[in-house]
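Read the single chain below, which is given as structure tokens and is the form predicted on its own.
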Amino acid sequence: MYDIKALYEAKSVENAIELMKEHPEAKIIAGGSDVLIKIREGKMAGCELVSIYGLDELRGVSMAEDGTLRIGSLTSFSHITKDPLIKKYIGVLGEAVDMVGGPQIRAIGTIGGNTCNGVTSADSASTLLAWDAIVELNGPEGVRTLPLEEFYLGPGKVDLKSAELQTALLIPKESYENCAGFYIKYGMRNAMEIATTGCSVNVRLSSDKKTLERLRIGFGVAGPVPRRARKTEEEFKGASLEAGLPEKIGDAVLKDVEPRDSWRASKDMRLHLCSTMTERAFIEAVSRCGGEIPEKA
């Protein structure tokens, strides 16, 4: 049994701001793939819920005008993988999702709830940080975007205000347009397992396959939050793919993280595979992208 107060189910996406409005201490449920769990272990116990399960308004993938890639926060990991669209321009998100949890849990599991619940490991976060996403809430004031990266706040926290619902996730054309990415994760079991580390990386390179035009790197658990290599990123625009370019990506990112240490991984351990594991994932997104890099001589 679940230990719960309350049960509101929302008709609409004003209807559930309406009923958070009503219901302050209420907590927003989608899946249910965290919150459940959360409820059955005591930490939520005799809490009012707010249902937005029902809504399909807020499922699905498309693009607008501009070519903006927009991802219901409903759509389930599932769909995600499947979705022609995501195929065909951000393929490497549906892979990453595709690690997510067993098959049940990626048939209920949401993208929204995946960022919403703040932590570093979320399999999405890293490739989503990676793609420039920009999540979209909705509340009592309206509509507005930040940057996914502003979104989170610190462990377990992310800039929701009262009466505020995640919408949707964008990918800007400019972000995704002639790239292509890669994401690892390592963990100590093929399946079913949270993350130990995270990266995922993607490039744009030259008409000549022989310049990196962008790059693009994300961490999870490589900090409190998930977050982006941006001095690696911004020190290798323009390099030329040469031998031991990986290696030299791999050493820099250290010190675009801060790992700690943990029952699943020490501190040390966690750098040596930020650096590798950013290595292996630029040699393989320079690969899906028509370039090679040349070996040592």
Ligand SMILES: Cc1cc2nc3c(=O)[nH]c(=O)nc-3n(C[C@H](O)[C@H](O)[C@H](O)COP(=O)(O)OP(=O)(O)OC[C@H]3O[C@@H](n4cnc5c(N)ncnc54)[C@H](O)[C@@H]3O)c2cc1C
Second form
Amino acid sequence: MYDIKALYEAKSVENAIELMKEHPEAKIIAGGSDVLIKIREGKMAGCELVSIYGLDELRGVSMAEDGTLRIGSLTSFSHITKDPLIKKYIGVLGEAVDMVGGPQIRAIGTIGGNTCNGVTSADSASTLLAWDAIVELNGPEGVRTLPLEEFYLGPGKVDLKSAELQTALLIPKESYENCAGFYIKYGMRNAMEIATTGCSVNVRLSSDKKTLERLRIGFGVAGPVPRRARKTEEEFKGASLEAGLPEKIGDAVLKDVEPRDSWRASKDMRLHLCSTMTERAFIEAVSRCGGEIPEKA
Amino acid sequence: MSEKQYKLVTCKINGKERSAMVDVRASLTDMLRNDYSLTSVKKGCEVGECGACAVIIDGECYNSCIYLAIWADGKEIETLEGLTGENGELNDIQQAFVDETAIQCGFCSPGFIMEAESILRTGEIYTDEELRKLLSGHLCRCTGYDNILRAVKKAMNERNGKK
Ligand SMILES: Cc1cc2nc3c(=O)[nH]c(=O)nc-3n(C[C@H](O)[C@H](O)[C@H](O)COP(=O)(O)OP(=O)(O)OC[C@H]3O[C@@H](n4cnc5c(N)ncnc54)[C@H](O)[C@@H]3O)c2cc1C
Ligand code: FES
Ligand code: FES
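Could you output the structure for the form predicted together with this ligand, given that the previous block was the form predicted on its own?
Complete assembly follows, chain above in first position.
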């Protein structure tokens, strides 16, 4: 038995909003793989819950007429990895969420929960951030959207207003077109392990595959919330793919990150990881985009 | 909790339609063990880490300890008891676990076997590395995993008509 004070099962998105208005203390439970653990640990014991797990309308991946990819917030990691649209347009997201926990966790964990928990190590977050994902929210004031980057307010804190829930993550066409990426998760073991640091890089190359048209880098555990390496991205826009470029980019990201010491790893180790993972993920992303970085002479 | 809250949960368990009034605070492990005496579903860590409580829900393997019982309404659930024949005959994966000595204390076995069942139903042949990843959500404190991997591989090859 879980120490739950009361549980309300939402019948629809509108009903979920109503229930949250009626019970302002209640917390949303989606797959529960964060919430139920916290109840067991005692951190959330005695809480009231609004369950949205039954809302199939929030599951699945689709494409809008304008080409925007829409990932329903309740879509589980295992279903994201298997989804044909994800495989075709943003394969790296399917790969990143395939590194969460183990198979049973990927069956229950949702991408909405992975972004609403505001956790910096969330495996989907760095990739979603690096692909300029947009968060769709629904609440008493109606639907609103905002960039994922702005959705994060601080560790464990996201911009969810009272009685609001996340309904989808959107990836605009401009963001995924002619673009390919790579995600590296560094952990102490290969499965059932939270990332020590995570790095997701994606690139768009010129048609002759010689120039870096766009570079985007997202990090997990390189700061209090998932973050982008904005300065580096700006600095290397338009750079030509020449020997030594990956190393330069790897060095440059050090001014964009601010990891700290934790029991998992020291700050210095994380700084080293940020550099090295950026370098390696960049090389892979370029190669997936059909480009090649010449060997050093 | 001031007033107890219950919900009627109707689902298919090991092929049979079942209904029970369930406390909303119950995990699916609680419901399967307490209401249906399906004690192959083990309570290990109860926080999703060990896989001892794994069951198949609508074809996919889940840790029942972090799955609320009320969510099972309308679902099809399979536990180890459902794999065994009417007179206790072992299924192929169970037999392979015996043959390969993949069982010592046996606490992790139901979870591993349900996971293996969901893996083998895909009909695919996996490499050792792929199998390791597919089985990585389960802990075993006794066997050191090698025999478990060997047993799953043996059952996989047999189902696919190899060797
Ligand atoms: C054993 C184990 C291993 C794990 N390993 C990893 C790992 O390797 N990588 C990783 O990133 N995570 C890992 N996790 C954490 C967890 O599985 C993920 O964070 C998952 O995405 C949470 O999703 P959920 O649907 O289960 O969330 P829930 O627990 O239901 O919710 C999480 C939080 O988000 C809120 N929320 C959820 N959905 C919505 C919504 N639609 N609108 C508004 N608020 C919402 C909830 O109120 C809660 O605060 C692990 C968990 C366990 C138990
Ligand atoms: S008892 Fe469910 S995962 Fe350990
Ligand atoms: S056989 Fe004892 S835990 Fe696996």
